[in-house]
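Here we start with a single chain on its own, the form predicted alone, put down as structure tokens.
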Amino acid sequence: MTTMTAREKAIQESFSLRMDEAELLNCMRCGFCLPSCPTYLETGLDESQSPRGRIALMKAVHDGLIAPDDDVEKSLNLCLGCRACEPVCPAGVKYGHLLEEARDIFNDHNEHSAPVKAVRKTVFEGLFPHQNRMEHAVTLLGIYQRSGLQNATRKLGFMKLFPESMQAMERALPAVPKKRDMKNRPRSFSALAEKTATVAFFSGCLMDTMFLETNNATIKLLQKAGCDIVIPDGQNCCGALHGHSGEKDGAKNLAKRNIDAFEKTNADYIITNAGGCGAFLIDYDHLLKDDPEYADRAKAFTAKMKDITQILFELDFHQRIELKMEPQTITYQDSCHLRNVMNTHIAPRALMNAIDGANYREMENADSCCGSAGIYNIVESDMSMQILDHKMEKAKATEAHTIVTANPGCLLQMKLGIEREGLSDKVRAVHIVDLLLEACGELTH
């Protein structure tokens, strides 16, 4: 046993009553996972920084043998969450379970200073949980696009008291919907051909302000595809911000609210069509599976979830739909969650196949994170800018004019590279439904 404080006896207590001993026991020490994480890369091959390396700090802290002190936790925050290493496990590990639920202890014992916790208050129990309060906040970055302040604060050199990544990233910022757009659909969409399905659709917090164009081009699709969709109220965001972030409690409360909403429509699918929520929503059984009311409504739940590429190509869109856009060269970054947790990644490379016209060039390491990881952009930015900044080597040398994703955090990062490197005109980064609506022949924005 090592010498503690107060606060690290006290999470070393939780690690042990609370970690998962077989799930870290059953961790082989095999190093397979290596290669496929980011992080042990970027850092020279430091063992500290990755999945091996983290899962033996948690066990050595689970067992009393060292303090779960700062270089513990920082190790544990530098983890990008992409669970590159779960598919190449021999074991099958389940990485990111234990990653949240150290994160969740840390957080549970921290005493963060009185501006962090007004932030973390505002963002976690404030804003996402509420849509009506996302789309005040989207509406007044709508305002500061439409009313002249974006361009008045670019000339007048106000952006650059922030850091590069901060410029670049304002730069890169979607133009957002207006508000009376954001509360003007309806709830329910008949299908186009004949029906196939009757699908749920959770249309997401930032997807359905932010995103909205991608979320109407998503109706589109499911509606050409013969689907019934109905958007069930009372959803709301689907607690992956908080899940990655240490606010377990506050993810259960969301997940909950979800499966109230959803299991009254009695939907065939739940489509989703963001890869980092519809990997954070098919975890709900395990994120809930102590819970005596929802453990067995969190499995149904999951076994409907599908992301829009697979019940797309599923229900055979690619081969009854004529898709054909001028001649391009395109290129697709996979969203780490979808491909890792949701195992969706032959559909979306199908579809895009699938375009006439669309010269498709696989990008080396596509399955690799490239770097946004939630708001990891943001709280660790110079390790995130040290990813991108490799990634976009990546993309460059497939010299495509598209770059396709799949989740917003991507889309937005890689339009952050496409900034970093200078290629705004003559490279473009779009939602893989955008692309396959515009193959419709639909413009999408």
Given for the second form:
Amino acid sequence: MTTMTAREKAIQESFSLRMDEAELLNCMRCGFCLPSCPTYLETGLDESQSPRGRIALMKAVHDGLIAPDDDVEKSLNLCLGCRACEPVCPAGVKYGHLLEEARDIFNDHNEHSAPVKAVRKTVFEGLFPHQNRMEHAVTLLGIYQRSGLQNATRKLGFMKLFPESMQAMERALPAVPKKRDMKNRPRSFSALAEKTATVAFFSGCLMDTMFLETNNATIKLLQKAGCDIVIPDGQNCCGALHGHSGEKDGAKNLAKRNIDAFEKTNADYIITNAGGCGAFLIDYDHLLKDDPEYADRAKAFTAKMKDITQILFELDFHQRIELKMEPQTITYQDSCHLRNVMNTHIAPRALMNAIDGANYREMENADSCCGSAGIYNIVESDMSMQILDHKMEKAKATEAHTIVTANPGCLLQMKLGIEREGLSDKVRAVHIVDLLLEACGELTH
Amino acid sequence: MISDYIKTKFTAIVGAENVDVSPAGRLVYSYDATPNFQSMPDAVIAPRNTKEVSQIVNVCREEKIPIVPRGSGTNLAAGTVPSEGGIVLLFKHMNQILEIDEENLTVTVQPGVVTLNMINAVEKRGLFYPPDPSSMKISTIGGNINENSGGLRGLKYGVTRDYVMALEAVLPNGDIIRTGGKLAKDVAGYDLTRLLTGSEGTLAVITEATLKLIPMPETKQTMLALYQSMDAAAKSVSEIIAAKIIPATLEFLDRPTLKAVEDFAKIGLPTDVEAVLLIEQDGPAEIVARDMQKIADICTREQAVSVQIAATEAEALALTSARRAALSALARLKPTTILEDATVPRSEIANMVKAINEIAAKHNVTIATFGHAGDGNLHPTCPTDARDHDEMERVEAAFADIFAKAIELGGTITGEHGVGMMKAPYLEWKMGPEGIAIMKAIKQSFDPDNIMNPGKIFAKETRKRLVISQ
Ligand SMILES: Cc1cc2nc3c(=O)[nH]c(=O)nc-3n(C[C@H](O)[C@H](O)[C@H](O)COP(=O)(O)OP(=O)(O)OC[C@H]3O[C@@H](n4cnc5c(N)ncnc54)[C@H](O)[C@@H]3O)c2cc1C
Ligand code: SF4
Ligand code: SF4
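Next up, can you give the form predicted together with the partner chain of this protein, since the form predicted alone came first?
All chains and molecules follow, beginning with the one already shown.
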């Protein structure tokens, strides 16, 4: 055993205590997950950047075989958390859960530098848990965009100070809605067709601010599909950003508040339109499994979760409503979490294929991560851009005019890719619900 | 640990980015797919070409450093566990398909190419490379050659050995040799190609291989036959072969395996039957149709409760993919999954299946069985827990009995997974002391310093053979 620093020793002890040994042992090291892992492939087959390697590292730290040193942390940081390794694992290893716990342990022992600490605190405690503050922050961004300041800062080259991905990201951000529009939406809507179901809509923190139009489109589609819709008060951020960044306690609190809010609605289903949030919501039963008060309630909650594309598909929306658009080639980039965790990949394709005029062309490796992965494209910018560039090669090969996604992170990343390729005047990226509403003859943006 | 001096030497050959001595970097090459074996190498080195391999081997010989060549680390015999430290040699840079020769029907590759990638490349040209281990999506040709791997198509088409025509290899003294050639016939001296095939990295480092291809079969059909008794399924296998039909694939799965596989694949496999046979035939359409009909008749006669032919290619692929996942799927049952590779003459398959069940009962362990029934190659697999020492002893005793029974029936301790460290203590049971002696002499003349994958194939101690009372 190597000598360890005090911090490493503390982390090691937490690994022994907290990591799920049975799950670590469940990996039989067959390697079936290797070909699906983007970081393994992008690093030129580096086992330490593979799921099997990462699990082996976690187990070695758990067993006290190696120290949780910088290389171990780097391996975990470079993981996209895309969970492409899970559906391909015949042994059923829950890699996502292992990763979350390991990151949480590292985070507990991390001394972030003062500025990083401040940013993390603002984001994880001050901003995302509070919908009104989110609205406010996004409003500021809107003022910045509308006031001409955006042009000014661009000219001043202020953004040059940030990693390249953030510079392009800044250009790719959608125009932000006005505060008034964010505030004044009703909390319930009635079906516009023969009633099929009552659904509660998880409107999401980012979706309900920066992507308000997409949320409005979601509501319209649900109405057309015959759903009565409630948007429960008191719901808040799903906690994914917290959970994936090693802020597990914060995530648990958000989860409980969401369960409280949705229980009251008695809806048949809980609907999301962001794969990233949906996958986290559908995992609440795992997150709260040790909480006596919430464990069963979390199970009831997750049993009702469905992505918007899945419910539309199940309610035969695409057969009952005429969908058509200007002739164009479209392609689809899977949301990793929608596909790998919520197991939803047939429904969005079926819906797109039903649109008259749209020539759907499947993109090669559509099921592999685009490199957005939450805040990954900011903190692991180099790898994220490498993955994105390879993704754009495949996207270009489809000759699509429209790249469709099902998650805000993926949407921004695809916009970023289009921007980086200099294709902004030829190719657009849209959320699938905006595309569907467009195909109903209603233009959103 | 290797000294800075030696590290500098390696760095001079392959560049700093291809030498890793960090604990994390070494840890991830300390294991393969074999349960309960793990040992850290001192360094991990990724050469870019044959010349660099030769230079590395020279340093290792001078300094007496063990060399463990490693493909994707999917072997099941602890063949790439650096039990005596030393360096792990990776082929991630040497993974190119160098040539597909459509006139001689050969493909020439570097050792690191992934088996399925190569198969896909040749199939695009209408050519066929039959050896298809279940791990082919991950395994490398270097690993396949060194384990002489089999696959689902072994019954009709043979194993890796039957397709290796020529090799380039670096010997432990640093010499680079070429064996064989694109030749249908070649009797110039000892057949070193065959000797190196299946040598588990203990004789030389393979740096290039030329493999035989055959034309793609025109059509293929896939069938699933269900049974309420394992015996009946095993008997069908013998009857099919006795009827002089050689299907491309003839695989066997028992109920526990089926259940685990269905839990993973969710394709609607039956889990209420005792056994299934997965059967494929390929070739010209009329012959395939005729053979499949005959096979269906035999299965029905032998008490199959249902015989279905896959309606579409996608359905057929789902069935074979599910079969390929069997071993890893069984790993979902318990923390530790120990599998064996006993092989008997085809005619003895029913006897062996019966013996495995009796042995499991005798030692009070759970054993699920699946495998390449048509090859007489079974994979009795034991879901267990390495932390339960009492059970582990019973598991080991059960497998010792299985080996002994296989040998008694004229079989062997391993059909396709290799000896490695896992089965080294049992090799003498199969070979006898004289057999071991001549193998050791071969090893000694290739590798007098014992630097090539030491600790594999030859055990320090042979396991005492118990007389089985049955
Ligand atoms: C789920 C699962 C299913 C499997 N199914 C099958 C199956 O159906 N049939 C079958 O036969 N096997 C099977 N295997 C076993 C294994 O996949 C094969 O043995 C495979 O050939 C190993 O390939 P690899 O690239 O992973 O080699 P590794 O495991 O890395 O190495 C295997 C051996 O080859 C040596 N080696 C590798 N490259 C070189 C080189 N260039 N020069 C010299 N020596 C080298 C190594 O030292 C080692 O001894 C399975 C394994 C798993 C996990
Ligand atoms: S995570 Fe699953 S697929 Fe990957 S090596 Fe482990 S058992 Fe195999
Ligand atoms: S989550 Fe994605 S990046 Fe991370 S190990 Fe799994 S496949 Fe690789």
